[in-house]
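Heads up, the chain below is alone and in the form predicted on its own; it's given as structure tokens.
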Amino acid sequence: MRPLTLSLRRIALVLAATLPASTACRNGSSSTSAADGTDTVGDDATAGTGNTTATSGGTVDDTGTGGSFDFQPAPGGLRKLLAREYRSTVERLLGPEAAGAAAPPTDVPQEGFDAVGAAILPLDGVVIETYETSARAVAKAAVANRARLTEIAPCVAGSPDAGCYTEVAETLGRMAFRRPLDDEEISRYAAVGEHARDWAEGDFFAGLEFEIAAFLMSPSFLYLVEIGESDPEGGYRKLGANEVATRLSIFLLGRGPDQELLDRAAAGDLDTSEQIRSVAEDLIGSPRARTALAGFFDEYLRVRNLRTTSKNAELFPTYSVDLAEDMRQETLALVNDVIWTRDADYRELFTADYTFVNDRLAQHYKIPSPGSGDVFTKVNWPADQHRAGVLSQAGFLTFQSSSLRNSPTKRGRFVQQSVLCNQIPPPPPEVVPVLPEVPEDATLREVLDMHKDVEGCATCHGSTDPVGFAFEYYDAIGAFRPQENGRDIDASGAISGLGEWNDAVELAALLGVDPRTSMCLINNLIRGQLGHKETPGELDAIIALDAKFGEADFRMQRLLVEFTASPLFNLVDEPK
């Protein structure tokens, strides 16, 4: 048999473009978010809705309230599947063994989220080659699992002939591309299988391997197509049924739609807001919904970055990779409890007087061990540690610190930008801060307070540091400390428009009742799930969705369902 050196890039030359001619990557502005998702001082990741003026646009009905508002949707276009979505979609298509072989490129976040980067960053040669390598590995694993392939295309069983390539193109192709293939496309992909079979001197499964790999290398698989169809009534573009099915599944389940959902789209079950809402309610009952939402919070709260967060070993000898993973799981356990187990007020993520620990994490917090080993157990926060919610957990406190010490600036900036969606301006480029001489016994708070007297520094630090001081009771790995340099901690602060506080518990209470907290969550969902930064034209729709969130007692399960029925979810502007 001849060696299989046929390249998928060569196959790509055989395959004509399968994406609609009008598609384009979304228009995106430059960003200064770090590659690991860290918010940099200069990034414009969170323009506050309170400072945004809606532009004039079309009027849309807010189905479910009987009201209407001006709305100008964000541009449509393409968004690349995220790595986690790629793996989950491969698993749904070809099984867990194939998903285990998948190795897609690492996502590059913009505006703090992978999905924004996936919508605006082009692919370079290295990324394309990585996709090819992954596709080959997945296809090889898939062909080795004949039972799974037989479920997709029964012709694979027995002694398949060339006609089986056509059957695979029809069935697998529809699931991979999240839409039916036309006759010309089916013929092209079947021809890939036949060509590779001939190259392999008649080996049917060698041809099948290349056909599967070709699907996985296609832009129609790798990209979510969200360009919609012209809507004469609204003046914008309404997502088609298959696009809605795909966006629903990606948004709620973190993977491409299954055959049942595509069938519902074909049957017209996704044509109205009420129908979409009904389907969303079905999907949110799936265990996959918990996994997908955990992925969003893992990214939004930055705890996924703990795996690669380092600390000075001499200063923090107890810090380890295992402890960092415990911190991450603690945060996700609280998310799961508030949103899924109790279906409670979302804002309890910030105000909860309890957390989840295993024995190692309990030792870190210096609280009684639950005696559960590695199993996480619900415990109340000790009153004398001044903790409440995710912002007092070690995961947030550790990541929002340097390797040597805690950082009120980073901690405060996250609260301002990512919890309240207040824009923090970048420092002027000409600023060279020169602080007065610092006494040896000065606390970090006293050092940072010196920025108030440095021209060009006060604007930024005046917005971030007072908030960050609420977390001064916790060191760079989130351990409690009642003193610094032999002096009692001062965790008090005040910000105009937010209020005054004496510690993290009181700050959390203010965040819990601040109307910006819930609206900012919606902004982060737009960024992290839809792949674009909220636009001025979307403001009225965001406000309307936030009102429904409040009417539902801020239960996130309800928000997710209502989000899918919003024009934010179903309308797009012309691709740019």
Contents of the next structure:
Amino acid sequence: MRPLTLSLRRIALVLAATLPASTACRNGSSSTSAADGTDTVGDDATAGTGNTTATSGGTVDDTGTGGSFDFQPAPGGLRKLLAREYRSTVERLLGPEAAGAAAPPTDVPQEGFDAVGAAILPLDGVVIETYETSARAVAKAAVANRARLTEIAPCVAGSPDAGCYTEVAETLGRMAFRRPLDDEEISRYAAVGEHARDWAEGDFFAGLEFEIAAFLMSPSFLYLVEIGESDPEGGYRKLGANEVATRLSIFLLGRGPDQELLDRAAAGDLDTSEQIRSVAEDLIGSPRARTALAGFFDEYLRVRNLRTTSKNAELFPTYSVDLAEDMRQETLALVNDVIWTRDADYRELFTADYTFVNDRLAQHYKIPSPGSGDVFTKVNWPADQHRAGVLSQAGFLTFQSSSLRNSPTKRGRFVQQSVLCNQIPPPPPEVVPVLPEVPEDATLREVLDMHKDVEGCATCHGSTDPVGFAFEYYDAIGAFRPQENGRDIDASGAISGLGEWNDAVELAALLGVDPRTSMCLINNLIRGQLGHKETPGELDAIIALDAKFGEADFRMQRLLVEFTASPLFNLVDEPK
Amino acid sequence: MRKFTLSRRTVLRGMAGGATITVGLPILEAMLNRHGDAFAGGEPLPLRWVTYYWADGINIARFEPAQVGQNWALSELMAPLAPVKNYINIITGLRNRCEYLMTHHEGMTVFNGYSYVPGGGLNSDAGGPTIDQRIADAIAETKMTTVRAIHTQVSKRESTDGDGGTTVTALSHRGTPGNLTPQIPQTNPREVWNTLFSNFMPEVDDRSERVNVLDAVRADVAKLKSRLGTIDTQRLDAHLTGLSELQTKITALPPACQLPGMPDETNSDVGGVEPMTSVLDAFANLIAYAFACDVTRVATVLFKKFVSATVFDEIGASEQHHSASHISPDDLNYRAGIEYSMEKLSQFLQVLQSTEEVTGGNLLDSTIVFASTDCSTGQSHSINRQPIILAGHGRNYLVNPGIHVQATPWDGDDLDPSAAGNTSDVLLACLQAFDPGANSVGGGAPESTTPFSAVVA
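So that was the form predicted on its own. Now I'd like the form predicted in complex with the partner chain, please.
The next block holds the full complex; its first chain is the one shown before.
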């Protein structure tokens, strides 16, 4: 490990800023040094010697900091294609019918993100078999519907001979593996086609089916290979041009690179940060970039889980699969509006005084129906519902509840862990929580407030529940309720380092100006898109990128572009 | 794989899930020796294993039987096991010796004998291979079944508290400490059917070409490996293992067995309710078929994950089972949920019991089912006195009829109950049924080198 020059305070600031002192908890010690959490990142980021060159050498000359900069990238290695990336890549390679036949295994998230699981977990036998089944189905559909294939490998039109297997290996194989195949690989894959053609008594397309299936079964297709090239001057490994092309395409478009991008890589157009930034600017102009980013927010904000979120049917008779899908679309519509339509400050995701509803959702919110049927329409939140942003939308409120009742603990935990990136310690093991008797007419807030006085409960609940109480106006499916058990709702609260609020609107306003909110988004992009949890070695680069984000008025399109020019994106450590 | 040529007339009949099932027999009497207790070639008759896990503990007072030894009676919460009671050995009072405590995660040591690897927050990774995988390794020494092991999960709900890491991801972990592949459980009975049986019913016989594809792909794995570090090299080794086991499946001949049709059950919620009884029934029947046809000899059943959002809607629960566990051991929802968990275990065991074998007896006679949970008292998630139910005697390896063995009497404390010994000793005793030479299970404080002999016949 390269020695780090970062102060503990700065690490703690990012990782665990506002938690109350938690010495009773294991794994909680890192939070104590920053318990006040009142610092902003700016003072450290601008201090120092003025050395703006990354210690890793290479082409990364663009840290954006005015201060000392020390950086250790995360290890390189393999990251499995996510299921959604697999489908999109297959569509780009082989067309929509083939994509429709794709049935990759379900991703297994770790640290809250599929990509982290995809970078860590080995694949078991069932997963390998599922990939084979999917590869065969895709290949069959691709050969039956050859329009896209013909664009990539024109020889498959007409009456192809055995040489066409070689052409397919060179062209389709290059897109599938995201790099040119070497001669041995070309002949090996062409041989698969020929072998199967002979088995099928000369049927070229039967042979082609197995050749295509073989590409889709190869680890060179199934895993993103991010190893880089070692720096002759001893710095960290710099991703090669094909690897950069792949990472750019996966990061911005959610699928493997197409021919044009691989051609640009081959032409030397992806060698410097400036070039990468320029290509990234081109790529985010694609409609596909919106779909890919929606995939990230679908996962990050957990709204994709709504389709498998159930509610007790007696308590919540209006809840349905369709309503749940509406909730998901509402959240994604706000993401699309803030980031793409308006190119506005990202933090308006939390503070927006409007939302998007269709008729069914308007009825759910008890607001006037837009009369647009299933089509989502922009409407302002009624002031008396105390709502603002995604955290007041039914999707978040529904998923972060149990099937029976709302959960201030879950809601508050999401804000702490996923919006502010504060780590919440597990309950101390030696304490057995025994809550006092609960009065019949107690509100949920009163019941949970009892945790404050119980040793062992307060360490975690003290950081989650007060935040979650801001959402007490909303039940387990996000519907508005002015009262609970005949008593008026109390949505007020306060947390050291964050501030005081009277309702979800005021909490959202605090989140909207908190310096951790933007930095936490970067952390979540690292987890959800690159596939690892941010490391202390990456902190300086995260701070520098966050500074660029701020300079760009927190517009996420700019963040995505600047991210690709960051050493976070272009450098890796020795493969894991 | 042995090529069987028996006629479809040779069938066995059994009752499963209330319906008569007919399973073709892979074992002809003519293939057996004259005592009927081994194949004529000397290969022993198949011995099977099931790990069964139910979550969030028990109420000690109402769960542990009052009597020990042979003349024990089912307790209030074990009462649903009455139809299979003779096949039950129940072990109470043991201590799970996991070295860390983090709520529920430590309880899973009962299935592998290793402390978990802490992962920060409520995350942990499995510390070592689980017992089912040790047993699958032992079986593979002498017999390569078409499917090494099958892993099923009934309730689909995830942790409400954000518990994470591979301890939560899977009930079964294959490999060695530091190099483990979690075996992701399958929740859809139709997919389980695919894994077990679809390979025997191809539309076209293209096996030669599928194998050829695997060979081509294997060369890529080898090329890639040389450029990677330890973790990814291990992952690619697991990938290679998967490819070679897929090849075994592709080239396996179908068993001389009437294979079941694909089940209708998909484990989709109906009106917000998980169809748990129907899903478990489907899994039980698929596992029974797979055992009887000798497609596999190892299965795991994850009934419900710890801390999951599961509500036992089928019994009208008005609380998540995990939430109820933290109210009090005597909470009515919690007690009903434990009883329901035992009903479902009993349902599973009854399917094995009602599947007869030509060698005499039923699948519980040839299987050992290791069933346990992740704590004793749910409220404190204590790992003292985690109960272990061993169902089936594994061809008379275990005491039969079953007994109640209590490692130490209960001191009456629910939250921090008395306990003695080591739960891993039970794992070692079970492993020795499959590998008599095995001399340890697990590692660190939970390691066992002393098999729990009290339940061994």
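Residue numbers count along the first chain shown, from 1. Bear in mind that the values here come from a model prediction, so they are computed numbers and not experimental data. Heads up, when I say rigid core I mean the largest set of C-alphas that superpose within 1.5 Å between the two forms.
- Fitting the two forms on the rigid core leaves the C-alpha of residue 95 displaced by under 2 angstroms between these two forms.
- The two forms, fitted on the rigid core, differ between these two forms by 2 Å or more at the CA of residue 234.
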